[in-house]
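Presented below, as structure tokens, is a lone chain in the form predicted on its own.
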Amino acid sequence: MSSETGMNYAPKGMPNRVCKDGEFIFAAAHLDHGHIHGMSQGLIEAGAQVKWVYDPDPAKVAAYCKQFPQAKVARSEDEILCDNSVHLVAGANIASERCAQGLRVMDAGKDYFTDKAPLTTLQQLEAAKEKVQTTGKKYAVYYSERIHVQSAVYAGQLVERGAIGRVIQVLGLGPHREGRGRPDWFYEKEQFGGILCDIGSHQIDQFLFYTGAKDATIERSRVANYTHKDKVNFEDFGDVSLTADNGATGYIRVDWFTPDALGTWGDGRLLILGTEGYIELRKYIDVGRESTSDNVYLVNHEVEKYMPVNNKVGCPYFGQLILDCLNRTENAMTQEHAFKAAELAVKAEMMAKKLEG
């Protein structure tokens, strides 16, 4: 307890492993996005063991095995799906193919853990919902900018403790660096889903989570292709305004315009406004001040604080997901929330005004 304020602002601390070796086995299949490495690392740190890896591209398999040499290379996806010892399949397929993979995984009696965006159409959403109902299996989603970022985890702890009162607005900024060597599917809207469906899903997940909303209305959404004129189906800018079912509001901006000089892939920021204060997250860098990640700023009626929380909080989602799969509970993230964030991202993309520039 802090003597200056009466509220304990300390992080809850790093999570422990939740299971013993052999109690939770997973496989990685379809490695089209590098997020599969973070998904796997999070599960392993929480106590899971990776048994199999599969992708039709040997180079992707080799890169995965370099980081996780304990994984055996499967000859096919079916070899994984037929293994009764596997509890969960993690995948980072091409976005438009993630739902189909999930349906196969759940039909095989296993839980599914997919990279975001978890699907790209409302038809896929309905198919996923129906399969969850008929199989009882999970369709978990790696909304990494919240569940795998320690400052975002800590912000959730602060909100839960009432540090800023009732959350009434969330502003989310998700700039990314395009880099070099992106695969062809990355530039095809039919495959990546559009910028609001893709990286916008991170921000919509955060908006719903911090506001405590169950649903929201898309008030306005816009997309543009300002600089990739040779990639006619690509979008390099998007923004969304939302109103939650509890009255909170949100604004989201995502783009592919991270300058070369920035010391990381994107200056992701989040500003959470409450009735009694606000929280700002400078997730990956604090420009011109600190090169460290997980910078948290808290201002309320008691304190004005800067708190670097890297390696002080951890990411409890992965352990909670493992226990949810073993115990058939919903503590990591409800299925309703995972699907609602995906639904709103797809709808924002569908109704977006195309800006010319």
Given for the second form:
Protein chains: 2
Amino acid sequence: MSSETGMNYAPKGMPNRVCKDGEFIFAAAHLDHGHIHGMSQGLIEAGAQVKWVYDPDPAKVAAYCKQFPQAKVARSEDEILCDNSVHLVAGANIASERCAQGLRVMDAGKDYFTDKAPLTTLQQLEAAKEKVQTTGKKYAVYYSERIHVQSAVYAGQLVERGAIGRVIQVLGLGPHREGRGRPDWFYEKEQFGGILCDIGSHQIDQFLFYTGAKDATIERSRVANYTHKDKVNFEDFGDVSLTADNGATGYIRVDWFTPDALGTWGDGRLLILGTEGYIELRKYIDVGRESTSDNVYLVNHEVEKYMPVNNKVGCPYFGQLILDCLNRTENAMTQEHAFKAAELAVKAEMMAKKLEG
Amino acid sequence: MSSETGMNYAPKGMPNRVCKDGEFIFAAAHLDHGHIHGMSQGLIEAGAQVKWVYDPDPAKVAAYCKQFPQAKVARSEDEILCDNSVHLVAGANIASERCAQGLRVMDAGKDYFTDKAPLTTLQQLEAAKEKVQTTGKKYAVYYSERIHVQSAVYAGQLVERGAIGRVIQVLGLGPHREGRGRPDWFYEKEQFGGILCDIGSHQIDQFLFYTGAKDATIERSRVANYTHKDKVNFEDFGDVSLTADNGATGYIRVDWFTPDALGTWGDGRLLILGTEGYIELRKYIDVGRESTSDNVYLVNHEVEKYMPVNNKVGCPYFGQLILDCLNRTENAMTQEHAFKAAELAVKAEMMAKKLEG
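Given the form predicted on its own, state the structure of the form predicted together with a further copy of the same chain.
Full complex below, order starting with the chain above.
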């Protein structure tokens, strides 16, 4: 890194729409998780058009149509799969059903864009890999806590520019607010996949991304159900220690203990430690400061600096995904990375020591 | 916790001197680590008098006498050990020599107050425990990153008052500045004990303290020498995952990578996660804010709050230690706790996976 760039950490420009109206058509099918709204919004801002929406529950469809009135209500998933104009199906199904949906989507000759976790078992992973192989279609994953968070995008730019030298650790904290009115499947491990598979997958995605690793060893993982004694198949805490194939370390912690008084759903943090500096993200809130998202702290040999980057960076993932689908490239995220993060999340869950609450 | 106290987190009063002049006399012997200055200052502020100083290196003695001109230079360690007026000997020896010094001190009928790590092997631990048993003397440890940090003291008060419910995780980050001019022993594992034994012991002390645990299991530990290729017996990174005997979890990370531009020696953090809230300490600096130490962040169901507590809390440890020595009580820290933290630090070091840098 030159001394010029050392003092000049301006984010790259905001991404623009990557295609014209009608060039990239998608449908939203299965709306069990609210992430479908963010997934759709991201695609639309990048130039895509939503043509269809489908869910067995009319209330979810109505909520979707309120935000995206241009979407036509499909009478079945099949009505979408039969429409040759649809390039991609976006889904936020119950986690354990995401893979099966993806297999149907790819069999219909369309790319699939699923909420995380993209799958919940190693058997599903094998089926998904095989289907990608035989159909040539994409099984893209909405690891939103990186790809749809501007401070996380910017951190990637900083690491790429060498602002902190070699990355030797990624430490991610992903507390979430449980809130009230979660559906039953949220509490059933068979369906949500376990806390490390579910919200842990965001963190493993980040660990692989910022360390630049292709693979990793799970050193130790733990899960607990400390306080939800009436939900015997729930997990409210989990953590994982990982070592990347390039020698970098990772530690991730996730939980459902966001306190009521916090001004947002979770005090998500990311600490990236390099040999020449470190970056901290206070992604969604900066406790005790004026409430704003996307707070970046950079310390290296030249600067000790706070950088608010909300609305300065954008989220290029969505435009890249559209172009990847149109051009059959892999710039948004490689299939290998998407599956590796899922694999490690499932394995961390399987290997986890179950703590006595 | 009542709703009244929920909104009222005023620190307890600053501690006062606990004894009169001449009631508690100590000596400083072996000054290899600069911590001896903080140890002495803490004792003196609490009412103790320093009578003697000894080190084989006249330069270290001179530096000590500059800060504490009241100390007489002893011609040998023995001159101190023979003085019946001395209650306690404080030492900051080379880590691997601390136990041997302690055995001599206790054999001379005095209490011992050592810099951390208090010892570097399990054999030393056994010898120290036995000597405590046979002499009835104390082997007190300066785990400075908790006992001599006002925000850490205050965090203990908050936890005790129930401000965050049951503690389910303590996460400690202890980055340190290597700087220039460290002595040779700093780089020799045989002497400094390894990074987890050395600066890791601070973190394990905190983990045990804030979780209220008596013991813990080391789940996984790692050490690495990422960049000090010319110092083959050094470790510049380490981490540990622990589970407390009461079901709480711990994760600690230590390193020697504080970047040049940071305004202090290390961005020490402590995150205490409870079932009803969490506390974050930014102990020595708060990057991007006006530079001050002892920054406490508390979020629970009632508040989301920043509390600067520097010069509002004090460090009661020193007065409690003096009174413990005079009255043969254990209010400052139990011997069991001091040894348990040391034991776990040594074990974490012994069990550590050595990463390829």
